[in-house]
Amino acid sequence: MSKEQRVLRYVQQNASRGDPDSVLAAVDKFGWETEWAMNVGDVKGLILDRFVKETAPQTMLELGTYMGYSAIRVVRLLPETAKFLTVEFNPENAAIANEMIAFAGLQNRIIQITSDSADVIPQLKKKYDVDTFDMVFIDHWKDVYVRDIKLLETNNLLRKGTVVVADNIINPGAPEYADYVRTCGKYDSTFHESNFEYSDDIDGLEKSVYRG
């Protein structure tokens, strides 16, 4: 059994069905006590929290479903009418995520492409009749952060005051992507310090505004 498989399992036994606070909970209790879960976890969680209550998206992406946590995370904070699209690369991981998000009642309100995001993103316009995105949350690998913020300004998916929040800006680290948001003249940035995933090691997510 995986890891991931392992944490789905853990949830099912110690969550409540159709409660995504409560599979919250779970996954952070098995990333603390248990093993370590890639996550953007409840600390650096609440600071993404306050990013979504201030921007209320009605369209958002994520790149990087990973396991659905942040998805989850993410979705319980939206209303009903908003938008939310997210891309795993991986298809074992998007399978246990489609679970995950099914098993907190959410599965209505999140569409899952599994796919690789070079790929995603050109098509969102016409294939998942986006317009522009209001937030988007980059979380996946790290050496491609910049290709795809690049991706979504040249298929205008971004508008003037869109949020890009991007994760594990120390830790692994993505300091090309940093270094672009910051000099390259399309956003005002600011870097929010928090604790990497489960542990007391600095990491932070990056918040990009585009000018347009």
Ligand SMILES: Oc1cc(-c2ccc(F)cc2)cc2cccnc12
Second form
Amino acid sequence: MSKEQRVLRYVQQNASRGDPDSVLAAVDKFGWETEWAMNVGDVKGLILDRFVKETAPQTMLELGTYMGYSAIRVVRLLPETAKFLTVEFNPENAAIANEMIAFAGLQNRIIQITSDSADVIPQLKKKYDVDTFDMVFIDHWKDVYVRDIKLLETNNLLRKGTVVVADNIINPGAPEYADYVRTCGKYDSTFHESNFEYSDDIDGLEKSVYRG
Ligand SMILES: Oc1cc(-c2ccc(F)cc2)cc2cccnc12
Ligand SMILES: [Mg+2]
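Mind pulling up the form predicted in complex with the named molecule next to the form predicted on its own we just looked at?
Full complex below, order starting with the chain above.
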């Protein structure tokens, strides 16, 4: 059984079906007490919550679904009318996420796409009926952060004021991305120091507002 399957089983046996907060609490308890996993987690998650509440996005994209933790974390704060798309490259992780999201009762609120983000981003307008995103959460492989934010720009998926949040700026680190958003002149970018998931190590989120 994979670690991700063990997390899902723990959620199914310890959380309440249809209760997103209990699902998040179970994943976090497992992450702190049993097995570390690369969810954004409860500490950075509180900062992400604040950004979501401040932005109140109607249309949002996540790159890197993993087990669905951050998708559940975000969508639990959004109105039923909001459109949330999440992209995962790894089919095994996508399958776990699908079950986790269904257990949380949010399967009708989240559009899961299992694909390489580079292939999906150019399709979002036509195939997924997207105009522009109000918010984007980037949490997949650090070496494609810059590639993908540039793809979002060139595919006209950002608008003046779009909030782009990126995980793992310190650990494992996304220095090229941090440098790009801070110096390219297209974003007002701020770094929000925090802790690495289920750890006392340092990490942080970058929040970059597109100038349009
Ligand atoms: O939050 C994350 C953390 C790590 C990570 C894994 C092993 C380490 F030793 C350190 C960091 C990888 C991620 C990959 C994708 C999305 N998020 C990640
Ligand atoms: Mg991460």
